[in-house]
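Single chain ahead, by itself, as structure tokens, in the form predicted on its own.
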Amino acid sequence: MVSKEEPLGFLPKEKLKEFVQELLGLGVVLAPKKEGDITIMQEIRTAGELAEDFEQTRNNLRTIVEPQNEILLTYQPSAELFCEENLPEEKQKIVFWCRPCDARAISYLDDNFKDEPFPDPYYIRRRDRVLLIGLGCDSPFPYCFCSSIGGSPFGKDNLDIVMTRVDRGYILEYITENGQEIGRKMSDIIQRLTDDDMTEMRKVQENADKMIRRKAPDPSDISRKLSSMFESPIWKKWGDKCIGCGICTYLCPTCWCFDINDVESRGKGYRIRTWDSCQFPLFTLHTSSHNPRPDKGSRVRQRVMHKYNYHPINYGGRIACVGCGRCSELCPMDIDLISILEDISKAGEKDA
């Protein structure tokens, strides 16, 4: 059983498709699923759906809070109603096993749709219904460098629970008040921890903080350097080989940016919110023609600029990056963050 005061619950490996099961009559599940060769965070309707040997989600928790595209309102000249806003339904989504970085990243995206005096309500009416159970990294994947910019295989930001895997099944440690609300609804599959689960909990927790073998250099650092370099060479060298998909940031979880259009159709119009990169070209583009990051160079650097120097500044000194490591993984041009702030780290003010 457990009680409001146990922080930790232990489920037994045999367990977790019950556990899942029981997930599903609470709310919206959304967890890794498999789809082909890739593992994607979405919905699922069977506890059988959920991908239980997988490493990093293709996807991350961006998508369920702030859609790749939205029908903001719609209008109808003809109506009596001229136009009416389409706030998202108040459905209780519970996210399975989001990984610590993903669930970090939800505080970024935070600073922009939470921030006063403007707060977005489409953002928040869907944030404030998710839960989030983690599962912590035990063996971190070969791009991941979260421990060099604040985070944690293991960390707790934003999460509700999180798990760790262990040779038995699952320990669950309660965070929120949300997080104890589930392990109480789950009483009779979730047991009590011996002191041998305890032990080995620890051991895979300081294992896996051993094993991040990528390194970052000191954001604060990067951060400072950043101010007087932004008319590096750095920044053609990168564009260099950029070719402008923007795929770095459509899978990155602390970008926010979008594009407002307006759609006709069938006399019935529709004010729709999109994902926009700042490495298309027409993303600055004016409408007098001019572009002022007119090349790749300035582009790959607005990218920079804002993880490592905009974001910082205007909040607190964070840094807008978790270090999941996706944009290097999946650049198609083996583009490495890394590598370029490495090249920030070694140039400074001397070659800004």
Given for the second form:
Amino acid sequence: MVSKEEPLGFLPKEKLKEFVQELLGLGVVLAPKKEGDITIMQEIRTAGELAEDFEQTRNNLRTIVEPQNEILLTYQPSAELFCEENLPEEKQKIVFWCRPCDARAISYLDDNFKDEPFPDPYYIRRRDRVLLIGLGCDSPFPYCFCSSIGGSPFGKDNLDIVMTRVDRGYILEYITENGQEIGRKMSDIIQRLTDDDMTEMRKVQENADKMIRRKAPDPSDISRKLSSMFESPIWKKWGDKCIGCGICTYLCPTCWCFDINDVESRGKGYRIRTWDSCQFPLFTLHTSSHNPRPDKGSRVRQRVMHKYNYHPINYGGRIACVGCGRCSELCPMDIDLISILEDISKAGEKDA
Amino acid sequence: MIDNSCIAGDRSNPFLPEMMRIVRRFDLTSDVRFFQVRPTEASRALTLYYKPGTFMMVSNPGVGEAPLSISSTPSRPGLIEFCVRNVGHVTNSLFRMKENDEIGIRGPYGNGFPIETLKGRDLIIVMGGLGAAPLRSLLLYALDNRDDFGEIYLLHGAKNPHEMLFRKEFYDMMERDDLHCMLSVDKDDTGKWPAKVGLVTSLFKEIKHIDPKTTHAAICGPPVMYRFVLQELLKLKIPKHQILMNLERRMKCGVGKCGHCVVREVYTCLDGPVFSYWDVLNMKELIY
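Condition change, the form predicted on its own to the form predicted in complex with the partner chain:
Then the entire complex follows, led off by the chain already shown.
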């Protein structure tokens, strides 16, 4: 049963700060904040810290549901029983102005961390207490290609509210009951929408779609072709270019691999989970010195195959890429994911 | 405050180890040590069940965790056994531990051998070097449930007599008349080796009493061994889906989350570590 309340609301430009200030009273707010030349999605304590005009945030939402470093267990090195769980506090977190692609990427993290037979309690505790307020991309970035991979600059996946920027403010679409609840709490700030606002919203959204310049080849076709391309020469070609820095995996919103290590500090011990990357040779190195993925080509293959072939096989055809373009934009060697996908598309044709 | 849930058997957090006490340890070779452990919580000893071919994440607080194959058999409950080679920093720290020291254990994890399917079948168990660790579990399980199986062949290869695991135990098995126990060393530098000198593959010509259609093979050993042993098993006409291998990968979580052990779309820790020859042929990265 759809709620009788308005599914839409209007936030005038001059009330934005007030809106954020209200959010700060409801929980921990994470929002885009300038840090030198780049924008980072991070905790803000005052509404003034919000970057109103911002580039794509350098980090994605993985930092919020699975932090880069996390204490899993603590122990007393001398005590007889050593383990104590360190499950995260269940504080309400509100992510303000994340991009729809980053929000969509959380589905793929859910696939992994919520999966049976061993759902991850650390992840689930955080995930269940995150509310996502997205800002649609009215002017997509040069490397974006979300629309050719099943996403959209105004996609709604995982979002509780999606906002569209129009001339005199922001239009709020409430997607979930939690989103609607925010609207109710802010009823003295949020106004009714006019027909003109509606028309403008539609125009902004249509325009955004047209502004996406980059197109990836048909992803389901790539996915299918990859099944027979394990030994293709393209992996060596791209592997030779790669320096194995792992930045593509650290910035990827759908990457989730991690490492677990023990450290001791000031008489206390910690078992820590840290992000790890399949682009590092150590990732698969056995203690016997045998390495099943011994060269960069095989590691580049792992990254592309995992997103476009293995994940779809395991999770109902869903491709674990949202087209945010970070891996292409920030690769120091200019390894462009779309170029790799085009190679796959061409190589597949030759084989057939 | 110390949380006791980890020893009370609360399994809702898969990252939380339960405590085990080292009961016994002794050296099998110059760098492999045998550990026998039991749950610190006595009642847990009765509920802890595992299948041959599964593994556990063994941890030493402050050093880290390592995946170790279980060498003991569930048919002898109460104690769990591991063979540990002193190679990494976790195994190195285990070598410094003594009887009655406590270690953390998570698991058992992995698919293990399909023991229900193996019932009524002939078995060829081929082990090389440290491959004896996981396959000893299957071997002892089959011997403890001897009526459930047909002919059982044990083919064991080691570099030399000093490097052979479970020397005494396997020598004694040569006396059994319900098992074809065939041992070999690549080189005998002691002059006292009582069995064959040669590669493990040279033992295959002595396999006579099997019907390949109802025979299952289980292999575990160093990477170099597989290719040659697989050729021998194919010569015996054993169907590919009945050739099973206990394979390992670098692992961190053991519960299908961390991504280290993935081979194609398969998680070695959940869907393995036991794979059939068909799996190996279809998943290039698995051993070749």
